[in-house]
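One chain comes next, on its own, written as structure tokens: the form predicted alone.
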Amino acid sequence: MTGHVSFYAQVTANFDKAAALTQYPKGLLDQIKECNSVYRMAFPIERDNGDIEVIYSWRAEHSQHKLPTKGGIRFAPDVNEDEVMALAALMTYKCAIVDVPFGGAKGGIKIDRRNYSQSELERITRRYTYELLRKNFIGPGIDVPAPDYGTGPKEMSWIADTYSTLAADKLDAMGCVTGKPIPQGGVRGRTEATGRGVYFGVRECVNLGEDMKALGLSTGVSGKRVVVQGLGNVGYHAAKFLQEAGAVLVGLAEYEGAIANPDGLDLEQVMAHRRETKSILNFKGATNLPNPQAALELDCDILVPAALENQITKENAPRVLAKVIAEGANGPLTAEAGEILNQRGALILPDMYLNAGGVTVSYFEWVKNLSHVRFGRMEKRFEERAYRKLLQASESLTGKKLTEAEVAEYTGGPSEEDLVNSGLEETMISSYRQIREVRLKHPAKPDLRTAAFISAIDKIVTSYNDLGIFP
């Protein structure tokens, strides 16, 4: 049933509930929404065997009022251009959310890369980057490409690389893209960026008294019971950090099945025994469930649907459980059953709030490669010694001595991962307090979805208002 529905028409129905709970003209509001480029490109790759296959994929450029244009590239063999154009919307949104001065981009290639080998994979990526290259949908300035769904730091590298060779003159080569290994220009703490950024908007939901007295729940992430819908870069880093705060992870669940057990399960063993066997299932402890989608139906407080898009709809989500839902794959939610979980009352961490940590990281990383200068570098030597000095002038006030071990301790000036994870955290308190607000000052009261589309717009009209486009 789940893939009748277009994701698109999912994106704009969400953009038009909120759009009517503003005073914009239509005319702007239909350019906001509207899709500004989609390119599609067909081209052929030798495989390893001297066979030749055509390759399909697409970029979409939603929106420019802000350059570059940002967005992942994903490898799936389902990628097609309803989705492409969907998260490239999200991401236009997204941005304007967290303050990140972006137009949203997304790319796909329709492939399933477990058939292809790592050779044929390089080719593949190599030849999309020159496609991009040649009709100028990519470059520091234009549009700045990312790992998603089935990508990684290596075909980032290669994107790189491609790029750099073919515009070997131009200086801020490095910035095409984001999500690069660090030799290569890459930034401490992207790999677990996204992740981290559910877990540091979780935190702040359930860190508010009021609206967890609304759902029947206390306050803080220790001891709530929280389910994780998918394993991979964001939902195990999500989970990781959520565990590490003392949440129980009550159920776990990937494409091979889901498993649970109410006392909790221990996410390196899991992952270990997966590993090990190539499969979640028969975990020592745990319960396995008939199929992976029953995982979203456990009884819990959060629950984490971090996989693909339309993954609760209006048939199974009147049988989901969790008080809190916190999106951390893009569209995990129909429109329809978002409108059934909010009637129940429950709590909706929408997903264009709740995985920008990724473009958020890729803004500091983008940041870095056109400054040329690696975070932290200029300043922590100077800021400790300065500590240093506190810590001396207190110790000849007090006639206290304090270890070496605890001198280190107190002194560390911050590393580029300790500033990339703070400017992280600051931007998901800051932005979840927006959205927040919008909420409960509009008249209407909306979900938090329709509240963080409604602080989009305001974002991007503002946006075309200073560039004087409708004045």
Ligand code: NAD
The other form holds:
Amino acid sequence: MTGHVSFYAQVTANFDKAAALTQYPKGLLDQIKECNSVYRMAFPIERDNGDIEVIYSWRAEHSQHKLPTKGGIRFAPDVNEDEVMALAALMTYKCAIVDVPFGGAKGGIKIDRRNYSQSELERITRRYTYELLRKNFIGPGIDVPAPDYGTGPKEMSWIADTYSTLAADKLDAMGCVTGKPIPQGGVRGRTEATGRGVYFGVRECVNLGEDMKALGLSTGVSGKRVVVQGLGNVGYHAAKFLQEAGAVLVGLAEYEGAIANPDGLDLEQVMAHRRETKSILNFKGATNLPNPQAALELDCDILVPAALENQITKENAPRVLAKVIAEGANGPLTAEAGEILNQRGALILPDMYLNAGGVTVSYFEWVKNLSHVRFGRMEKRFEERAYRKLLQASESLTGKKLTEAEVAEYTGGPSEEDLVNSGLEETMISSYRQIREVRLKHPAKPDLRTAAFISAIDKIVTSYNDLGIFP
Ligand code: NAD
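With the form predicted alone already on screen, would you show the form predicted in complex with this ligand?
Next comes the full complex, and the chain you just saw is listed first.
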């Protein structure tokens, strides 16, 4: 469906709806909305068979109100300027919502990665990095890419390596990109961060009794019937953490098809089946659906679209039955589809809040790279000793002695992963409460997406004021 609807126009329409509920001057709102810089690159690469091919790619920096700008790089066959600008804009608002001090950016390379060998992908990624560097579109204090659709730690390590080879300032070079493998300066917990953040956001939402009552649902993740579209980085991890918390996966959709089972699908078994047969279809005990899109219309409590944008439009929105729509992907609903679902009383957890776990942990990775120290290294032993002293005090007060295993369990100081996950959990919970509060306090009682935009606009305006641009 991508391509029929301008994604950038969707983001703009959502922004305008929220902007109309604020009191800021039009010029200031226009400046916040505008995509500041777009760089289009075409460069040649040599294919393994000796052919020369032109590769088309983009990097958009939507807003430099805070530096560096930040946003993933996407490898997909229908990447285009409109899409990259829309995704960059979403990054600006996303970072504001979760209080990550970055401006928004996004990059894209117009390729279907399945048609390229590993060494071709490496040549493309390295050349793209070089092009970015030539025009000052990459650097730890300038613009910091990350993984997105079709990219992962391997591409990030090629970017880091290319940048650090060429950069004048080698000391902080690893901070030029996030989502790197751990030995190349990555942070533990980044790979699963977006999906884990989706889980924390959904959990926070379904734990609020008042909101669940309005939807006719009980509280808690346990027992909720969930459908997930797209089992890549975001969808797989969101499904995994939801299932671990007791949710029932009643439908799963991938590129090649979709399957359903009202009694639940075991995620790991489905993934193993897909690895073995190269398809999600014909999984034991499940029904094959007529097409991948049909999963969006399954009877369920929570729908997690985690593939691509413009999946739910005004055509299929009336047939979407879920009570909670948890946007793992960026822009899975068109603005019109959002209106239809809001009107029928569904609760939409907006992308720019719900999938912000990735950029939050990317922020932690960048901080780690600039500080050159692993999280937890300084305090782990100190805290262990402090907990041990506390336990010893309570043992001598109560006269009871704990086993060594119990002591070890209660006194373990935090590891890097513990700290990253704790920072992520705190961010997802507090940001949800913030946007919900904006919603409840505003006389117009806007939907959550509009409330999230209002919250983002308020914070961005403050930083413009800080800069003295709009006194
Ligand atoms: P990914 O490439 O790891 O996975 C995407 C999956 O969706 C793939 O397995 C693909 O086969 C599948 N897919 C494609 N079209 C489909 C369709 N029509 N129906 C069902 N499945 C389909 O990508 P990702 O990183 O998981 O990104 C997914 C979405 O989440 C994108 O919108 C991306 O912008 C957004 N996002 C990603 C991150 C991140 O950290 N990776 C962070 C925030 C937002």
